[in-house]
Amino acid sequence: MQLTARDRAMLEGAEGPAPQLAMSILVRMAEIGGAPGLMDISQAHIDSTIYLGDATLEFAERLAALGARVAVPTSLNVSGVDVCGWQRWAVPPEWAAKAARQMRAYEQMGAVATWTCAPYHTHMRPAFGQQIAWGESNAIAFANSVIGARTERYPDLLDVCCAITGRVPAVGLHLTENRAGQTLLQLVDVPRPLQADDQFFAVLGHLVGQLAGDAIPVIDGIVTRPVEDQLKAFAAAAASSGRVALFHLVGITPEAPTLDAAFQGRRPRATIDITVPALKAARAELTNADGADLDMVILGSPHFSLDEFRRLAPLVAGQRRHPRVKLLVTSGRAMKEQAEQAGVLAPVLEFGAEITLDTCVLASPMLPPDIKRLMTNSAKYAYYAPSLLAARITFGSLADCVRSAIEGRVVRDDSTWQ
C-alpha cells in the first residue's frame, strides 16, 4: 500500500501520539481491505459516540487524553443518554454518568455537538460528490444515495480514526466505478395510491433491504415524487433490514436520472419484480403485536426533522394523548430549537408528548420494564424493537400513531393496503 510522506509521518508519531494511534488503526484496516492507498476527506460523522460499555468509553477517553483533535469538520451521532432529561426515564445513574463522560471525550476532540443520527438535517450536511467518512447506517445510505456524497460503511472506532487523520482507504463507494447499480428491482403494477401512502417508502425500504443482499439496488417504477423524509425512511429501513449503503431510485436520486445512468451503462446482474403482495407481506413483518393494547407511541428513528414536526403539529393540535399511553419523539437539539422557533413544538408538548434529545430508545436503557407494547411509523424502530427492546411492536402511519395515542389503543387505517 502506498502512503504519502504525511501519512508516514503520522504513522511514525511526528504529529503526536493520537494521530499515530489513529493512523496505525487506519492503515491496518486499509491493508485488510486491499486499498492501494489513502485519500483525503473533508468531513466526518462519528458513530462511536454511543456508549456500549467500558471499552467504548476507555477508547474515547484514551484518544482525548493523548490530545486527539479531529482534522476535518466532524459531527457526532446519538449518544447513550439524554444528558438533560435522562432522570425522567429508567436510565441507571452509572450508565448516564459513563455515557456523559464518553460524550465529553468526543467534544474535547473538537467535534461539533450535534448528537443526532440525522446529520443531514444540520448545517454540516455534505454536498454532492463530497468525500466524507460517515458512521451510522441510515446516515451512510442517505448521504450516498439522496445527497450523492461519498462514504463507505465506517464502523465504530474506525470512524474517529478517519476524522483525526482526515484520511480514508481509497476503496469502495468512494470511487465512481464502484457506485454503479448491480441489481434491478422493478415495481410491477403497484398503483399510484399505494405509492402515495404515508407508509409506502418505509415498507419499500424494508423490502429492498431484504432483497438487495450485498448488491447496490436500483429501483424503477416509482411514479410519485417522495419528499426528503420519505427518502430518509427508505434509507433507514433498507440499511436496517439489509446492508444497503447506496441505492438508486430512477428519476429521483442524483446518480440515477435514467436507468442506464444508474447502472453506468452496464447490465444488471439480476432483475427482481416487486409486487403488491410482496409489499403487503413486508408491511406485515413490521408488526409483531397481536392486539390493540398499547403503552407507548415512539416517533423519530431517524431523528425527527423540522418538516416532521410540521406534519405532526396539526395532527395533535387541540387534542390530548390518552393518560395510559405515552408519546415519545426523539430528535436532535437543532431540530427541537427550529421547531420551537417555527411554532410547531408547542402543540406537540401540549398534546402531552415528551421530547428526548441526543439519544434514542435503541441506544439508551431508558424504557421502564412496564412499557412493552409500542407503536411507531418507523420501519427501523419496528425492525429492531423486538430484539433490542424485547417489545411488541405495531407499525402504522403517522396519523395512525396519533389516533392510537388519543384513543389509548392501536388504531390503523389499512384501507389502502387491503
Second form
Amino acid sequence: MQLTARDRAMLEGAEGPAPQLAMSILVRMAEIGGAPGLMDISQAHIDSTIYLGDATLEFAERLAALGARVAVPTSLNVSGVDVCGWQRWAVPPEWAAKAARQMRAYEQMGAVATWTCAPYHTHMRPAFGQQIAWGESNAIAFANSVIGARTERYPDLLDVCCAITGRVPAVGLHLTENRAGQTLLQLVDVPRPLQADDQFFAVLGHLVGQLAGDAIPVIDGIVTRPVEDQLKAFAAAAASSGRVALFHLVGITPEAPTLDAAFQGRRPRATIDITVPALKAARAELTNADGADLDMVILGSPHFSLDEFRRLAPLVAGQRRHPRVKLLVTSGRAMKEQAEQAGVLAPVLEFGAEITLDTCVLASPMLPPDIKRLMTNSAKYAYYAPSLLAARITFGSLADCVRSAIEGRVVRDDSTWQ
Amino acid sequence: MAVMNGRAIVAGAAEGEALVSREPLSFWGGYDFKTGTIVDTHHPLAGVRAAGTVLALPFSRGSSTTTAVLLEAVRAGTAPAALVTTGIDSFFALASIVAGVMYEKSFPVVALDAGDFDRLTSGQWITIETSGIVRADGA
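Can you give me the structure for the form predicted in complex with its partner chain, which would complement the form predicted on its own we have just seen?
And the full complex, kicking off with our chain again.
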C-alpha cells in the first residue's frame, strides 16, 4: 500500500497523538480492505456519538483527551440523551450524565452539533459525487443512493478516525466501478395503487434488505415518483433488515437513469421477482403486536423532516390525542426549528404530541416500563423495537398512526393491502 | 476433524464452541452486551448466548453501531471468542482492532470460503490459529 508523505507523517505522530492513533487504525483497515492507498474526503458524519456504555465513552474521551480535532466539516449523529428533555422521561440520571459527557467529547473535536441520524436534512447535506465518510446505516444508504455522494459503509469508531485525518481507504463505494448494481429486483404485477400507498416504500425497503444479501440491489418497475421522505423510509428499512449501503431505483435515483446505467452496462448476477404476496408478507413482518391495545405512537426514525411535519400538521390540526395514548416525534434541532418557523410544529404540539431531539427511543432508555405497545410508520422503528425495547409494535401509515392516537387503540386501513 | 485454511482478517488464536448461522446479524439491536446474548427477534439465534463462542455469521448487517456494541462486549467480557465470516467484514475487523487499541483484547476474525463455512455446525469445538487455520471437531 502506498501512503503519501503526509499520511506517513501522521502515522509517525508528526501531527500529534490523536491523528496518529486515528491513522494507525485507518491504515490497518486499508490493509484489510486491500486498498492501494488512502484518499481525501471533504466531509464526515460520526455515528460513534451513540452512548452505549463505558467503552463508547472511554473511546470518545480518550480521543478528546489526546486533542483530537476533525479535519473536515463533520456532522454528529444521535446521542444517547435529549439534553433538554430527558428529565421528562425514564432516563436514569447516571446514563444522562455519561451520554452528555460523550456528546461534549465529540463537540470538543470541532464537529457540528447536528445530533441527528438524518444529516441530509441539515445544511451539512453533501453534493452529488462528493467523497464523504458517513456512519449511520440509513444515512449511508441515503447519501450514496438518493444524493449520489460517495461513502463506504463506515462503522462507529472508524468514522471518527476518517474525520480526524480527512482520509479514507481508497476502496469500495468511493470508486465508480464499485457502484454498479449487482442484483436486479424486478417488481412484477405490483399495481400502481399499492405503489402509491404511504407504506409502500418502507415495506419495499424491508423486503429489499432481505433479498439483496451483500449485493448492490437495482429495483426496476416503480411507476410512481417517490418523494424524498419515501426514499428515506426505503433506505432506512433496507439498511436495517439488510446491509444495503447503496441501491439504485431505475428512473429515480441519480446513478440509475436507465437499467443499463444502473448496472454500468454489466449483466445482473441474479434476478429476483418482487411480487404482491412477497410485499404483503414483508409488511406483516413489521408488526408483532396482536390486538388493538396501544400505549404510544412513535414517529421519526430516521428523524422527522420538515416535510413530514408539514404532512402531519393537517392530519392532527384541531384534534386531540386520546388521554391514554402518547404521540412522540423524534427529530433533530434543525428540523424542529424549521417546522416551528413554517408554522407546522404548533398544531402537532396542540394535538398533545411530544418532541424528543438529539436521540430516539432506540438510542436512549427513555420509555418507562409501562409503555410496551407501540405503533409507528417507520420500518426502522418496527424492525428494532421488538429486540431493543421488548415492545409489541404495529406498523401502519402516518394517517393510521394519527387516527390510532386519537381513538386510543390501533386502527389501520388495510384496504390497499388486502 | 475438519481443517480449513481461513484468511486471518485480524490474526489471533482462540477456541470455543461453534455457534453458526447462515443469517447475517446486526449487533446493535441484535446483541445484548450485558449478557452476551443474541436478542434480534428476527434472527434464528435469538435468545442464544454467544459469549465465549466462536460465532460464525456470513457478514454483518444493519447498524453502524455493531462495532461499538462489540467493543462494549469485549470490555464487559461478554464478546464471542472469535468471529468467522464468509467475506471480509470490515465491521467485525474494526471492532477487534479497536478492542486491541483500547483494552489489549483483540479477538480473531477469520474469513472462510463459502464452501468451508458450510461445513461448520453449531456445537463443534473450533480451534483458530494465528495463521487463519480453523479446526472443527465433532458434531
